[in-house]
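Given as structure tokens, the chain that follows is alone and in the form predicted alone.
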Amino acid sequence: MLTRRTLVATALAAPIAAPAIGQARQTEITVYHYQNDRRGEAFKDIIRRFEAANPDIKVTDVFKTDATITAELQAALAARRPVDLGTVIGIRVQFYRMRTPAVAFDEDPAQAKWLENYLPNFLDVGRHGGKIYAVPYAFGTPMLYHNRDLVRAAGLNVDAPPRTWDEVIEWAKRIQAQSGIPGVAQIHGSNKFYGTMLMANNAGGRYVSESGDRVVLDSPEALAGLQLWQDLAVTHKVMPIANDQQWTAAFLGGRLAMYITSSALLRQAVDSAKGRFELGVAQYPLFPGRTQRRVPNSGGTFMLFSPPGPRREASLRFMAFLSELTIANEWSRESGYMPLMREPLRDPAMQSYVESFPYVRPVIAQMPDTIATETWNHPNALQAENTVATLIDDLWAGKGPASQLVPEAVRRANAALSRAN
């Protein structure tokens, strides 16, 4: 009779099976990520392509949403869970950087060459003394989206769609009188971050200082593009306010005229205006008296978290392939984000796609605007947010002027990040 002790020590004495002659020993890595649906099925299709490629290496993709992800990631690096590469949005990268063990990917610049395909500025986000930190994947730029048949019955014209904000304001009055309709909206984003320091940087100035722990929205800069904000509410009524997912569905359903939001957004408004109205898609206006744009990118990046051996190896060898120009337009494609690499017409098929998907001209004419979304460096900045996403509200609901409300807020919201320290 067989006793536990006995199929014990038999299995101990076996011989630990070896590969099958020419059967490569694989490298797994893992990676953390928010696609699902129509992407999330483009980005696994490109890993089993990958994996077909490489057949020594094996990609474990974890899905998160994009609004837990960040903590996820966190729990997953503090108890010590695989994690070789993870998407970080944009303003977490300098925390991330500082507070796990986050790797440059030119750690080892022989590795990294292929860093070299992407758009030097959309680096910028994770660049810091040198090196690169973070690498873009997911990038959405701000476009104006509008309704060519509202424009048409206001009279304007729809072949040339305003190319600054004060045309902007004078479609939207213009169309709001003629069709009642409310004229223009822009993203809030999460906690209103990103369409404030969307309006701060495209005026020339900040949200967060270069070093990532204080608001500097009182600037000269930034408080004339706060001050254009309000306006659009305030001074002159056009923008009527609502969140985000409100302000969606009433452009997507006809019932606002014009809608500053992400490209990321594009194929679901070509897709809900067929048969209800006819879209138009611009570049993001330029702010009064300015002749360049600052567009701040949205969005995920990757960063590199394995540590050293094989499975860093791997996945510097994945990011590689992802940084094809052939297989980072196809993603660009199937994703609806930016491309990313230098030149993106280079590749016929994306000259084709373009050709048969006109839309995405003004997003790849922006390219060059983009600039790094600014970061955080502190482990207490939703405090300083929660104070600036209170300034907007009672910006648009008239409270002040910017010039009267927007230095105290900055002292509260500074004095919140002093204390934290």
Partner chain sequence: MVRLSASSRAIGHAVTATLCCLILIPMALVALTAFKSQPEVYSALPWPQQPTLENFRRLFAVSFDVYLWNSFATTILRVAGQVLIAVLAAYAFARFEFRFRNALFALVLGALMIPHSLTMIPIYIMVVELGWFDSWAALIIPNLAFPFGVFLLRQHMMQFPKPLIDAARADGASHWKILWRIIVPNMGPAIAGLVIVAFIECWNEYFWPLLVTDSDKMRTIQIGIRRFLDSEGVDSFGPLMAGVTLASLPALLVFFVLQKRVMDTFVSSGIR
Given for the second form:
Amino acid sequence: MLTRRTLVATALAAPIAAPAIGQARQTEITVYHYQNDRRGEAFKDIIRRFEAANPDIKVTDVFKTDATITAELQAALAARRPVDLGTVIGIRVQFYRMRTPAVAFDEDPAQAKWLENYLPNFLDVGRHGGKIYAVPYAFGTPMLYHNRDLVRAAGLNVDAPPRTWDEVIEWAKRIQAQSGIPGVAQIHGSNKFYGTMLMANNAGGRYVSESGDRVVLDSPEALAGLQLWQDLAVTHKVMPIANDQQWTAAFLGGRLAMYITSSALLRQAVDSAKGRFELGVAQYPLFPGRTQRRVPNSGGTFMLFSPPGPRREASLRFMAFLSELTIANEWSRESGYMPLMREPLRDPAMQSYVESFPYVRPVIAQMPDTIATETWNHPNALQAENTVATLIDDLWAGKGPASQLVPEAVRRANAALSRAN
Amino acid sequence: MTALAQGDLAGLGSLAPRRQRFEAAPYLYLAPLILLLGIFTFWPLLHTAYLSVTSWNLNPGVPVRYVGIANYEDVIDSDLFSAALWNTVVTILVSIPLKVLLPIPFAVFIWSMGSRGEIYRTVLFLPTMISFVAVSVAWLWILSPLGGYLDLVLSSVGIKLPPLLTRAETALGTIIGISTWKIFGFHVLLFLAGLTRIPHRLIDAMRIDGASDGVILRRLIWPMLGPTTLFVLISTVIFTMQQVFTPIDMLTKGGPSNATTNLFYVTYQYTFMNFSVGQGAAATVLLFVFLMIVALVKFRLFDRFVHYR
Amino acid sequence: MVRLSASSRAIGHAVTATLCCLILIPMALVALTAFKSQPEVYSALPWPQQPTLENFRRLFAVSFDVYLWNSFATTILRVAGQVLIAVLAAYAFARFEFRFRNALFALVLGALMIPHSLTMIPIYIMVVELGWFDSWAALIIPNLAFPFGVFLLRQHMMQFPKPLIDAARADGASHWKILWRIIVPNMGPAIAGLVIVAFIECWNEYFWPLLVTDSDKMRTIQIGIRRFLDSEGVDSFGPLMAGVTLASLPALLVFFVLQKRVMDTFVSSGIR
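Same protein, different condition: the form predicted alone was shown, now please give the form predicted together with the partner chain.
Below is the whole assembly, all chains and molecules, this chain first.
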């Protein structure tokens, strides 16, 4: 029963804090994400603190594995289940923008001041028509993880890790000759999209055209990048042909000398290596002859699906909370993802973290080199992606040099793109 | 569908003349099944057929667009689909001797041992009880060329394990091998069940007439196994191929170079990886047509070789 | 019983025993590796030198107990429902003549030919609209129709000796009584076999529970295993093998229980 006092209090509070009505009725928002175990706990912890600070909002988090979240989110939207914020992998952002009820975070710029906290290059992935449709929260950057014990055993200088791909190949050959353990591998991701883009970008090219509807791997730069990838497997024979799961497990088990994968693996790699081998982490190698490193980020963004009204407002408040420097930095520390805000080291907690956990230094050093993940601006890119994935398999199998295989595959991929509706 | 039913019903013999009086009982017994099938199998199937001529991604905000046969053209033209079709045909052709015919001699041998064969039967059947997720993970570990168990053992004698699952030449064979490992014992059990229905007195009678084991196998056992063989054939194509989805998804994702995708997986790739529901639905309908053709061919062969002994 | 010649028997034993080894060795390796410590997972020695439960501890840290319970309970409920519905339907097909019988049976066979993956999305939407999402109902009800079971049981019921039924009929027994008092009790092996098959299918299911369950409270064991493989960084095969062992154990136990029943009934079946 309402007493007169609470009625008065509510009436007084209403004009000041708009969502005060929510104290009587909580607004519930649903967040889809792919963080489990340690990261999941850290994320839930942040949610609990947000709820404590905003008692009128209840956040329900739904975990889906990273392999299935794209489909799950799609299915949830299709079934009209409540979704307010959902994880979308970088390359799918524009697809979701076109094909789902996603809305821009800054549709009402007054409610999106918090966007200014983010590094502008990190917001590029979600930019369209001057609006921001996707906000990073789980970004990784590719790092050169290496097994320092194997490096030392091969008589190499552990304190001068390779800076260029030529040096990586040199190290891999030496280690392989000495220990018999395979030299190096690089994560490729689903449909090999990420690895292919990384190779092309770092060599100065692109996978998908700026317009997002054509494959442009046949540029001289991209071609050189792909040729390097083939050389690792075929000419130098330092890259064992396997998949991401096998490479990760092998590296963490001490059966692969160097592995290029997301900085998101950092915490886990440190834990796993403990007692097994000494872990080293260095920046992504430069492409031969280039002085600038260009690495696309990997990982997930949040997109906004709330209907207008209290749910959208609550979602934006949650995003604002996530982008507070101390919260964002804490999330980065606990999860292993890249810090996302401008000048993350303003925060003393972050500073002492970097000092006590030196592995994260190359990650922070690499942040300015991070470029936006290329995205499809085409509703039907599966066939093209598939053709390119097949091309990479063929390259690794040594079916022909890149100069011969790539243009043919690009032609077929583009034919499929122009045909598909 | 009708052809399939006729093939099966042909074995029933003639039906008794139709009753005059209407009887509700059979319909009541059937009601739960028919209701459930209608709601959860046939209606969704019709829905899928409808979606195959539209362009839609299932989202409420996006209007459904009628596109005619465009989806079918796209799917049929694609490298992905032709690879899937080829792999599916190869898988079926390899699976018939491996999963349908090979279990028969094992079943006959175990059957001939009487109760002493139980241990073999039990062991062979074990993999059937283990989920395909578990089987896939186990083989992923054993076959990993980087620190997998087989690699560890082989490298201690100086042999390098080839990357079976990531090389186009060997990937499909490896997937078929893993699925055979899983399903073989189940088929042996089905044939054993068929064998136990063979009356002993018939065998004894043939033996008294001086028939050799070979003759008994050919003239009595093989024909008596007919219904079981038909059943195993059906289950091999549908049951097994559908289950193979799990190892494909977990181990190869259809690659490398599309070497392991199949008509089931392609449907998933279109619908869930690209959300082209229309194309996924078109691929689904094509898959359905393919299954019907396979079934027809099988019943033809089956009628010829088994029924008329 | 066929008696094979001594040489065929020898070959049979050799080949079958080899096959059994091919089945047992990987299973043993998995089970043994589940008890290995992290570094030992990468040792060629098949058994652990210092057995540890660490891998299992890691599993239960992510609520594997709940997953096990969900798998177990939904499997039992679903299999019971499937078999009941299949028995009723098979009885109608095997023992009655009625209009549309062939058409309806063709429908059942047709359903047998329709892979689950073809109907997944429309069912998903239906489940959500019915409010069954993330519940046992979603795991159980859409899968209660079991065409394979109908097919199998019908075959067996048609082989059921007619004189027995006719005798019961003459004594004035109803259809319902005949089914439950005479036919079903004599179909032990067939029903046990069906239970095994239904159990396998349900316990193995991966895609469907992934689609229609959301929370840790409703997840099944298969997804639990996949979870370890899918974590952004898969770290070692130890917990995976522990998960595989754990997920396989109940199924194998149930098999051994039912297997005995199947064998008993096979042996004692005076009526074919």
